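This document starts with one chain, in the form predicted alone, laid out as structure tokens.
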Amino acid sequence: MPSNGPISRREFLGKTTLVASAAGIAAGAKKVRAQLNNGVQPAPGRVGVGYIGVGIRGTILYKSSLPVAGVEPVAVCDLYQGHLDCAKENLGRNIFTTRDYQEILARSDVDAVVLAVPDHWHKRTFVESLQAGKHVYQEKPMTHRWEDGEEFIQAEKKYGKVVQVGSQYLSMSCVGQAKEIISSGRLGQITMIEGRTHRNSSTGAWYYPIPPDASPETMDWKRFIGDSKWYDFDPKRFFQWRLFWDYSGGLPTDLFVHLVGAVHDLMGVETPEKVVSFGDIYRWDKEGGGYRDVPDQMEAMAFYPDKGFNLKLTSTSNNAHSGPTIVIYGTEGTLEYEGEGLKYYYEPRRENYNYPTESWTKETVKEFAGIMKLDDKLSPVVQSPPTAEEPLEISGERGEGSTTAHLRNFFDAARGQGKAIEPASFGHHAALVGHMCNISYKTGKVVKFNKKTRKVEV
């Protein structure tokens, strides 16, 4: 993005609308409050909801739905009896429970479904839910295979129901402020972005504990396997399914997809031209008993030539020192973005010729300084003065989390009030980058996306 030229931080505070509320604050103050990017006023109209998949994320989703006025949990589905019993504890004994999601799709009092099943079940439950006339909230990643993305998009168009993909970074409280800083040109030309998600625990590495009562009697193992490769009963595969390619896309589609979705939204891009990635199982093959397919650490680079920037992605289960989640580097400044808060650093170009003229005679240096209009420190006289002020910091505060905000947007759209902010096309392209990372990891090659054919090429 082109820069509008050097600007002092004081000018920035005066000209940028997002800090208008700080106009009366002294110049030394460094924090302002972010405006809310999602309304919290209750919308009228009942939405009966069925929750298909109420494991860890599914439980969070139905709990996060409860603050939204008019939302009525009607039914829940899961393949483990313990999850169903937990839902009754949380939602009341009258909630309908089943191991067969078709029973939920057949209910006339269910207007919308929230899908939080393992990735290998995404396409089938997504398409069949739309066929049944339900609005669909699809937990990320939208796809288990990149080739299925267009089928999701066409199903959304064919059945005309609201689709929201569940990557809640699009509903963070500071997303509007971050977009405003980027579009204002205050960062100058953006050439590099970094995104990272770091963890350091067994659960962060997806070794979730197995319930003591897990057994063929309390779990529907055959239905879990579905169309994937058959294995004899194994509760680890059921409760730790993210560890296996059969059911998951590993770090790129589970964690990178959040970062990619946020960057696509902030930068207004759809797909990269090419992706390369590296990774391995560095630690958890030993601590996890060798029980995993997917890497415990991956790094990737994605190239977006249309906007002229590279995106660097890292995710590890071996260290928790992550730093800012997303850092956007420009020629005039840097933006550290956490979703619920951000920091803007004014860092314009600074020229100084002391180092490159070290080998010149004093007379030559003096002549050069005159030609270039340099001061006695060999810096341009017209160069904007450095600022000693601290970074501009914005913190978002509201009465609901980003997951509730994302669900609220979905339910409001289902009631005909606005549009879903993360439809199938957006979800496909965010997951696509993760799939390209996996292909690059497995083949050891740079992976390209052909925009004309809409296909991934190796």
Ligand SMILES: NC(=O)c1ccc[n+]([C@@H]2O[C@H](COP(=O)([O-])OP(=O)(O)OC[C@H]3O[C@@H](n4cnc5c(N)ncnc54)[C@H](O)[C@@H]3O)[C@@H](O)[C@H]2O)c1
Second form
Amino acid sequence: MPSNGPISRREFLGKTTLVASAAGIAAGAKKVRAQLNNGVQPAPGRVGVGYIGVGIRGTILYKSSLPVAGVEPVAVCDLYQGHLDCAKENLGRNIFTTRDYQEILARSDVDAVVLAVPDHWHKRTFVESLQAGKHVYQEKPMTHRWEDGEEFIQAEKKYGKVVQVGSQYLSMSCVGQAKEIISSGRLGQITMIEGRTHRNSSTGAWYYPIPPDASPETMDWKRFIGDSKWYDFDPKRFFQWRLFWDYSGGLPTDLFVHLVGAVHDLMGVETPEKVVSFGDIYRWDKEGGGYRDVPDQMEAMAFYPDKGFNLKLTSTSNNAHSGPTIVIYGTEGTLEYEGEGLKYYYEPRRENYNYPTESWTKETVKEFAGIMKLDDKLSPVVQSPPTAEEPLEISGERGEGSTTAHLRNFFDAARGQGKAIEPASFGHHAALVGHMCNISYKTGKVVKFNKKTRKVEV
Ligand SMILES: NC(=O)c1ccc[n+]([C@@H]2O[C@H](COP(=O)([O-])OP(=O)(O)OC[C@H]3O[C@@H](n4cnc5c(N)ncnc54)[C@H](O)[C@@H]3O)[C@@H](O)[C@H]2O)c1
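Output the form predicted in complex with this ligand next; the form predicted alone has already been displayed.
Whole complex next, starting from this chain.
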């Protein structure tokens, strides 16, 4: 990153625990620039990065990249001038900016691209970036249509570059501990999982504010439309694209996808067998002025018979009562999982025969208690292991957020150190569940995934 920018790397590093490493990063950045200015080959370990789409998420992504040593943002692309100007404010005046991502793909000093464009642009930017020889960090949901998933997987294989799909839930600090608890058997047999993302605000319902300078001059409207259906200039579609099927899959692909990805990873499953969902625009048709295609509330059930559990997903823009993001229920315990923290409760089977013997005579109950070896409260004398465990609470403080950790894993893989943890096949299966929810919502039917043909069936 150029050092003449008004905000240094160190200022981006919110957490004091990172200050020591930030000093090292700043020194590394100086060395890289000197080499570039002399036209010398970049030092091993340098990753030149182009950011395509620097709206809300793209801005978070370039800021979250800065703590990763050797990473050098060199170019940004966006279709709204204000976002490009904001990138210059944050990254320095020397950062290359463009409205045409092909100009980024053509640059030899860009090794990797970070893609954070709306969903209807994902496939084109993904495939063309790999074709151009770039490593690709692809924001979730990987696909805008489930039918495109295999094309992403084939492109990853064909061009042999690193792909990381951006659901940072896989890089949350407590993933390891949660997997340990699950595989240790401390939850017993897991039969039910719940995931939720609940909000209660206009921005939570995706009515993002439109910047006052939005105009046909400051925005490339035609390029935004891309291959989708033509509409005349409409800043709402541009800045509030999640409200429209043309550009988004609504709550299931935007929010469930994180929960599904986390559950697939924790439970070691790839795809459900069946999905059913319900939803509606209950509130925001009125409050949002009728400007919306996608439901403001969705509930879904996904059925994973191979591992013997159901996943219940809920997302609403109409209530934000607090509750754990993911809850995993087993016959011996419950795990409340927040990604950056977890709580484990020991909950073994507890047998008691009071209720079903209510209608028996005292004599019969006494005889039954003797046969079953029950105590005077009609519970088995020995009923659960004596090693009852206390609730366990873990908070995953580690000094960097999950987005930086996920990007770090990607950049390390791009320079040959390790593997990216979220390849295209994983991204496809996580988004697939969201698409199945939408198909069920639109058809009113249970939607199946055929593992042999790898196709969705209604
Ligand atoms: N991982 C997460 O937690 C997370 C969070 C938010 C968003 N996202 C994902 O990031 C992506 C972007 O979401 P956002 O909230 O930042 O949206 P946004 O509207 O704030 O930003 C998207 C940007 O892409 C630009 N753009 C559109 N088409 C383009 C093109 N062809 N070339 C270059 N730029 C183009 C737009 O000008 C806009 O600035 C989405 O896929 C979304 O699902 C992920």
